[in-house]
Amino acid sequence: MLELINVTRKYGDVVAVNDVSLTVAKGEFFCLLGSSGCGKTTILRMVAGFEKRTSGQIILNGRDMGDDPPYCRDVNTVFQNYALFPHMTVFENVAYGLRIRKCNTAEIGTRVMEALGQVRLSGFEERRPDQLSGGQQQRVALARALVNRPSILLLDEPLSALDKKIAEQTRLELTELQRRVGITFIYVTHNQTEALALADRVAVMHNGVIEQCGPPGEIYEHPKTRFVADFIGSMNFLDGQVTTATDRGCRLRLAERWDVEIDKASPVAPGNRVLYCLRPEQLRLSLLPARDFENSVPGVLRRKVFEGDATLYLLELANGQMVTVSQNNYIARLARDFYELNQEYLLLWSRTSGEIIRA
């Protein structure tokens, strides 16, 4: 439905977003994520015509529309403040859109009363925006968005201003609302959690460039980069050292007394020096000995943070540095003691080419 190629917009010499490229498919939940700056939301004000684009084509249902203006674009933003008129009602809110298009009475209140249907705020006609909680703004932004049945909804980080439970309780809300009415979402945030929890695929920007796009599970346990590794949710990073190789698998040195067995061939030969990477959930502790375990280090635990479903520890190794682990607080009151290593989402960078070896 929507395809961006080589797009870059400059400011100056400044280059918000630098020749990217990417395409959403009809009725997908397409998420932008990345941090303050790094170029998502002039992706979004570029689609929705407030930005011109410097260089590339913005192409929307097979036609180039990157320099028509905003009005004339089959796309509908919900703003991150939601912008609702604070002297309308909700009814008036959400027919704005359909009275400057000039449609008849009939016809605004039926497609009125449709959208408030479709996002649960039936009976709230009358109210005006003051009489609404976070969660209510945020929901007649978006009915007065659906009320124009765009072929693509832009989301501006729509649930930013909410408290964490509600903003929880939106994100069910608006995944829900997406399959149902089945229009395209482009949802922009710089919260990891939102992107991975809402989106069918995820680009994960940097600098004005696409580092990686794809599903969420694949962005989370298979990174290409190391920073998409360190913003997609927390990761160690261990220094290391390859210290046997062959086709079977190869063997690490890992904070000086670490010795890591690994069951797949390392591409890169004896001693070569790696960085090696570990979720805070792959590791697990063990009251035990770390000799009675294979992949094991001894450690001093510095400081643990309860965080209810999980606790979170931090370990100092003999070398000094410091290792995070998170342990579900229920698993842990069943096995004390289990102690693993999960090599299923390893990570490997070479430190000499600096590229991912195994991921």
The other form holds:
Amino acid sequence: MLELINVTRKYGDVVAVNDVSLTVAKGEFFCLLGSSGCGKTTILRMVAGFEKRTSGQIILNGRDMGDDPPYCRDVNTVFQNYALFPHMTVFENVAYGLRIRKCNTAEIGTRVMEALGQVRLSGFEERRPDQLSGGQQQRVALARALVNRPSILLLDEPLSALDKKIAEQTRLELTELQRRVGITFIYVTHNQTEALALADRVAVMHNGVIEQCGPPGEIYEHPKTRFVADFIGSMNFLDGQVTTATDRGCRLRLAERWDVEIDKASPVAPGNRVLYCLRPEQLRLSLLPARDFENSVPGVLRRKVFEGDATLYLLELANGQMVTVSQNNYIARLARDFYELNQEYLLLWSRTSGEIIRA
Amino acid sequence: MARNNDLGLGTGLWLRVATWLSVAFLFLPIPILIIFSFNASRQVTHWEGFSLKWYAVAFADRALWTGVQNSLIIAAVSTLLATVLGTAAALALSKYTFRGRVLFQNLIYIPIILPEIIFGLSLLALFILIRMPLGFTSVICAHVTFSLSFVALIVLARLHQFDRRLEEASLDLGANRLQTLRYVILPVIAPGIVSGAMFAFTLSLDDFVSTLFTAGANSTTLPLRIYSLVKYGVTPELNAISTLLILVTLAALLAGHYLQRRAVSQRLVLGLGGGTAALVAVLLIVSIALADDRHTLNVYNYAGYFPDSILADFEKETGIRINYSYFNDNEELLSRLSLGACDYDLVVPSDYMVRTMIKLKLLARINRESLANYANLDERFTRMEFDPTGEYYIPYTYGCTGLLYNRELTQPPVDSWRVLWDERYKGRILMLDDMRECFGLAFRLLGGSLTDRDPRMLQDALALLRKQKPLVLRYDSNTVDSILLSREAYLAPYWSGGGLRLTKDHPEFEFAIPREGVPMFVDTFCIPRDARHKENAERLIDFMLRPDIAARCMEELLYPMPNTQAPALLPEDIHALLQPMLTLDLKKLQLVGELGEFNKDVDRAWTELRSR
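Alternative state: the form predicted in complex with the partner chain, after the form predicted on its own:
Then the entire complex follows, led off by the chain already shown.
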């Protein structure tokens, strides 16, 4: 449905988007995730028509629309700060696109009311934007775009200006709305929680290229690059070298002193230098080795950070590296676990945990 | 007590006092001005009772209303043009990057930064270079050039706050660039455009300097008219005009406020304003197109120096329409005439200026045969030393500087200039703020004349004036009447017109011609060489020479005219009043000649006198 083929955007010598190709299917909720300056907004603006591509093709429904002006493209945008017209009422804001397309008055009336109903703003028609809360303005912006029934709805950080609570609530509504209207959403955000919660597929961007693209679970569980591993959630990185490798798993020597076993097929060969990635929640602290947590490395507890539902423990390994362990407080309290600072503990994890990334 | 915005300016009392003092300083002049507009006296600061007569004078002042009309037309048209162009410039500057953008942006500031006088001069030079006649078009051009900058800057400021995403949102929703401009950008920046337009309108309404340079024969504006009135001393008519202006401004402000409170849509306000301006523009074009050029006469004179009622009678009698514009002194007249772009048909220079203008070939020979009333002229005035042929001028009025004094406060005799050095009147002597008058007087007392250009006598004259300075209350030309009426000063050298006017209304005053002799001037009718309506000018001259008209002129202006038939037609009291002037011994009078380079020396001495 929407296809970007080798799209590049340069500002002078600066490459904002570097040879990006991606496909978005009809009805999909697609998310572009990355920190600011990664090129995600530039892609969105190129699809909307506010930016010209330097090279490549932007194909919508089989036609390259890369040179069309914004008003000729069958896409609509929800802007970060909503960009509602301050001199118009809510009704006029939503009706704007239809008026421009010269729809008749009766049709405009029904469609605008329908769109306002979809975003639960019936009864707000005569308000002005400055008389609405942030969340309400956001929903007006959504209605203003949806009412035109575009092929694709582009959303540029639509929740970033909202309070955390309202943002979470709106997030849920947004997914429901998208399922209901069936319009393809392309959603740009720097917030990984939003991306993982909302999207059917996420593309993680860095320095103008897509590092990894896939469903949220895959991105989280199996990061393919160090950037993705680091960017999504939190991650401990341990340097290692492959000692033996089979098609069922391999053995690693970590920090040139600890041997560990991994039950995971990886395209590595003995002698390869690799990064071994472990999430804090995959690790356990213990005084004694445990049966079902086969791998263990000793470390000294240096800090505890209470986070409400969990506590973070920072351990210093013998080579000086700090490793973060996250333990659920509820479970820890049931087990009456108690850890003392500057005491030596064992860091335990299962052979099935962790990802190996080529260094 | 808690105060939300204590800026560390101290507490209550002191702050309040300072605030009220500032407010009083700023606004006290306005009530004073309004109060004195109801003064029965013609003096500005001397209260003589309540009267509405100055409003009557203001309402009857035809030239004033022409000025109002011209000002409104010019303001409306220039506001319309400046708003459209200024908004376009602001949009271009804020939306596009183009070659020379920075240069353009800086150029926009130039009319604001540049002293207006330089701006006016350069415009004048340009108009003359491209042979554009001075008139409505040139004034409107001038006003548009500077108000455009203000509009552009105000709109630009508004555009800086304009969220570019609104524009993108509009494009995104399917509107093309023109629709986006029309439905989103213009409505959002409309408050900026409206305030820019209002600013342009006020700027144009009260602009003086560049209008002075670019106005032509038919485009005298209200500020020019008001300034020219000052020439005759500030009268309460000015207060009345100002009070009316304040009322109009207040009404406009209140109307604007009301419209805003009632949330009348911006579109309506814009439509009304734009519509009015467009209507005025159309009316202007129509009136210019309809005006029959053959039946006009462009007069360039001091304000009020041809009485309005007489001009009205002339127009009625001949069907010729008179455009009256003003100069304030002979030098202004000369500079205007030598530029040669002004289209004047009749001018009124003084004696010495006639000589200069003849020398510069600026004047046309007057066809004296066509003047039926030429024979009425006193022959002593028809071939005076500044034009012995008498071909280039017709004498209009004459006058002199005499001694005006209050009989009740002085002891006779007051018949010599020496009385101005009399210790008895210490602090009660008023001198004209005019270097030629002061030094001319001193030279006369020393037995010479300023026109001898004797530098050694200049030193003696300076010493003489310095000796007098401790006795002098003040040097002032504009409010002589008021100062004498308030009895602050007892005596002053004064021009015969103003002096006689005061003695007419206040019998305790006397206007004397001192025995040492007095400086004299003769104002004349002259026709510029390039005049396009020479016959019409000659008809007006002839009209003014008619005995009945001349008598009315003399009665109104209180300046004598060298007309042998007119005095007999004067009312008795006016005749008596003018008697000393009518019977002047011309040998005692001396025309003030040109000083040439000596002028600079006198100027230096004058500065020295005034500064120490």
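Positions refer to the first chain, counted from 1. Since the structure is predicted, the reported quantities are computational estimates derived from the model, not experimental observations.
Pivot point of the rigid parts between these two forms (hinge, one of E126, G233, T110, V305): So the residue at the hinge between these two forms must be G233.
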